[in-house]
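Taking the form predicted on its own, here's one chain by itself in structure tokens.
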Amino acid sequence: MDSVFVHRGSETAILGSGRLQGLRVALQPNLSVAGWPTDAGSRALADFKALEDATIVGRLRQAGACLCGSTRMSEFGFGLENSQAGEALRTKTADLELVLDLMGESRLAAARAGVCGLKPSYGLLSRLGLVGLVPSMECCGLLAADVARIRDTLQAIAGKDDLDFSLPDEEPSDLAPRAIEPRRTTLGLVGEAQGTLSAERDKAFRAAVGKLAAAGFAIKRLSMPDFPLFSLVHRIVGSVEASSCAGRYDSVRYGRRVPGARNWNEMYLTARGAAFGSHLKSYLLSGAFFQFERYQAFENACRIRARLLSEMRRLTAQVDALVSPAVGPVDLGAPPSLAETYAGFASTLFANVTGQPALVLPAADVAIQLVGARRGDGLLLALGERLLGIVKGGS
């Protein structure tokens, strides 16, 4: 077996003149295949298999696309442990992958495999058939060596979808190419969002902006005194989200069922006790304790979070995009505590919690990450084309 892979596919493209005709695709074990194994990485689903195609899925072979495989998740796709997102593209066994991204997985993965990440504004995508956890912040991200393969992508996925009632009911975004001139664009620089650097990361980025501004573009600095609590936001609103999408797993809906249960109560707590692995479980219990005993707080991180999100509509407003660094997780060479998997996550998840698109382009040392208006990708995208060659090296 693959160590990339946890299911190889053995489809071939449709013949026909879809714009994916032939693309190699390589997705998740929490997006819905029909007939493949479907456990997003969790005893809680272990053998379970899809019994139909999600709409992206079923989108991608009508435009010809190749799914080549199902590729190692971190369980439930929370955080990059044991995570082997990015490698199918690495390892060039797939052009292109599909990955969740709940708090920046899919755009640090990116980074780790040296190629470009997009996270999609929020409700561009249809959820039907992905297997999630934190429904209001998490998304389908696309990972391609290239910005307009991830285009093509997600031209040919996007859009409304009946049964998904989860999408908003707005208008296409428009993802189609355009040209950006440098000297209209402006790119903003939020202080508070590079977070801390090393000295050597610092540097770099200064670098890398360095090249836009002296490409053409307009570098604006712009303040956000309240970004740190991004993070106390996602951490609250997101483990109330997740611990309540885990009741399912109460081995009468799914999960297996532990015998030796004398009541229905011993049954849940012993099928969700070994349902899931010991860094998730301290995220539901963080969920059930906001959720149970600080419903308050709970309520604040919602107030909060329409604060943070009127906040950031103002300073994008003020720019094309803004531009930030993309820093991973440290690997601390033992399982991360919540407090570490957060510090890890802390330059990317703030997308997440407003709903906006993010795209990770590799340069050396340390990423850059674009972060445009909310339904903005199609400019995001055209962004990300044309600084892609500057923050490498070229012109």
Contents of the next structure:
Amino acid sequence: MDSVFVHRGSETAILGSGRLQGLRVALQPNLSVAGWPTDAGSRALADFKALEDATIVGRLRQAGACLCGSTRMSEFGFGLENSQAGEALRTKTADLELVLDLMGESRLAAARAGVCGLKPSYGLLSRLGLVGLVPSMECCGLLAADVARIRDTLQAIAGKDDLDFSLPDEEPSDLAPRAIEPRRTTLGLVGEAQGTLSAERDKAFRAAVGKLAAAGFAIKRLSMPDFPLFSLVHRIVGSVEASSCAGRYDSVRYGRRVPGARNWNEMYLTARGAAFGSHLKSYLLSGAFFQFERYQAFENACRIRARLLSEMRRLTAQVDALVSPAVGPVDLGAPPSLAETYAGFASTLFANVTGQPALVLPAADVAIQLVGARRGDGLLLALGERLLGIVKGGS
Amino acid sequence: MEFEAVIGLEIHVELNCPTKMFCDCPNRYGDEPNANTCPTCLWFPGAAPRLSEVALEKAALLCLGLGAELQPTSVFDQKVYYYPDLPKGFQLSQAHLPLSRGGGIEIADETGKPKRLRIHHIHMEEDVAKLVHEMEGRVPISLVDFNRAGAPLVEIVTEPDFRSPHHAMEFLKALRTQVRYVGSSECSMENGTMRVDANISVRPRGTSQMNTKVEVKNMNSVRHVGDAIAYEFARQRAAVEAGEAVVLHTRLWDPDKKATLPMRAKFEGPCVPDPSVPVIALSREWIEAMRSRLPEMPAARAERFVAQHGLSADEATFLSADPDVARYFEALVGEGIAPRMALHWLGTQLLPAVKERGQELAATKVPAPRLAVLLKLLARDEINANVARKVLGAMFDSDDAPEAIVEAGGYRQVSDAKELDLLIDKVMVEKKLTAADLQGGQGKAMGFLIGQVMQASGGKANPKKIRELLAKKLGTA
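Any chance you could show the form predicted in complex with its partner chain after that form predicted on its own?
Shown next: the complete complex, the earlier chain at its head.
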């Protein structure tokens, strides 16, 4: 297989007819397409083929999209190691990509490829058929060259799924396009969310904000002193969820067994030992550590998460969207440590902790991230469309 | 020093739902191994649990039937441990926010005094797979049958209110009755739809200490629960008296050795909230709708039987213990049979006969309306009790109407005075009895004579009538 795709679909297979007629969609091998290899980038699922389409895959087909292949991904989508997310768009082999967003992977991949990337509100997309890792934080992100294409696709795949009970029982979100009046729109800048930028990027971000102000948007400066806690909460809660989520890869019902085990306990140890890469292993072990040895820390993290959620809701309610730079790991080097991975996603992971929608827009020197209220995806996309024209072109 | 036992029970009850708890696989026992499985209960990648509404309803009814309070919010957690009987490395259970809290059952203690045994909480959880360990040549192998994996369970956790095996056994019997009443489970320890673990500790009588407890598992009947508790209490008391410490661990009841033996503990971690099963929010309306579906519970029914039918408390309790028996009784009374006659025939004749033939009361060949026809013949003196018993036996083998069986057997009771007089005279002659014999020896000879006349009539004579005629003959009437 080539360097971007691990599996190619037949590009002429257009089954349905609808708003996505002919749209070439690349996805990752963690989203079930019946009959396609679905290993989620892990040896734990080597040779595993999905039995059925994921709900959102079925909806893509119905809308006339063409599934053009699945792209190389990091193990279970954790981080961007070896991930080729965004490359199918950059090389123009796909019109839209679906990329799992655990802590910002889809958004930073979009920034890397110079395209738009949306992590929808938590609960907007069915998770049935998604081979996930951190159920309470992850969501399929949508990447495309422009916002309209993301909206079209989102409209086709979002919404209730009778087979996914985890979706909140809510009215459908209004995703329709709408006009944005800059003079009536407030953008919030959370000081702590801007992180430490290189001088060059800092300058670029300031310039972008300047352009928005010049276009008439009201800019409101906000503060959230607890912002650094997002990383900690994500790391503890996320790793605990990952550890229990990966518990099923025991080689009893599927997956590869390592011969020679003398009892089931050894079978578990050898199979799981061979199944996971070292980066993921350290994440799973960290989760098991918090769960079994520092349970109190896990409980505290859950409590703090609830507090951060309400604090963020309070801040978001004061504005139409929060604006921050989206910066992260771009190079595909050797697996970093967990601390480095988390440092790399410090600017994006808070939206995973809170379940808010987050849209990354490409700009010349620094990508801009817009974060809206949960279920405010429609407004966020409209804002993104408006802002894209203003900030494009760099400093 | 005198010691007392402090006992709490953890009771798993398998709900009799048509499907498993989180998927649509049949919840059925005895099928080919792994026939009832799907990507969800095997936890294939991408699977999502879907909580069964029926399971929630059956669990809720069970809680209400035990007087528990349904909680407006309850949540599933992951009980994490690694064992091949768990297809995903954790069991979905409600550790922090259970479906209900409180409730309890009143039993009669050893002296007959009422004692209330409280329930701490009741939570839902899924069952695990069944492991079968075999030898393949010389290699030990373990086989996993996932048919049971994901079957809907509730766990009833009591307060440590129990002090004796008697308390535990009475509680379990009453619990079984009440759960059968609401229709949520058969609650059979023999076939595994009710599984009981007992937590036992000892302390000096009269103190309120809570000492280290030992968990005992593997009891397969209510009797075994009593035996295991009695054994474990004696074992711990002996240990304490010998100055040894009781260590927290789990023991298995061995019914052959009649002893509890230590077992290796499963590795188990704390429970974390499950992010995939939604929070269960019960509205007041829903809870009330469930409550309105509750049948009349055994205690209330027994009270009504006493008031309405003039039965004793014991009789009423006996009739109410099994909903099928209570229904049968009420059907007999509804057919116009006197309550006491209905009770007597149901308890001493019909139930033993049904059991002997391996039938279920609800589906027996002699349903209440059919037995009522027979009992009416008896009540009208058209047949006597002996004959009625004989005809009842025949009714199990024939679809004929009771009257037809009576006619065919020539069982109709002889009450005709002339006919009976002849029989009496014949017997007196044959047995060389005089009126003087009868007057002298009174009761004894009289009884003998009645027996002989009955025999001579082939069991069809009306004994009441014989007695009347004899009295007339002897001038004692």
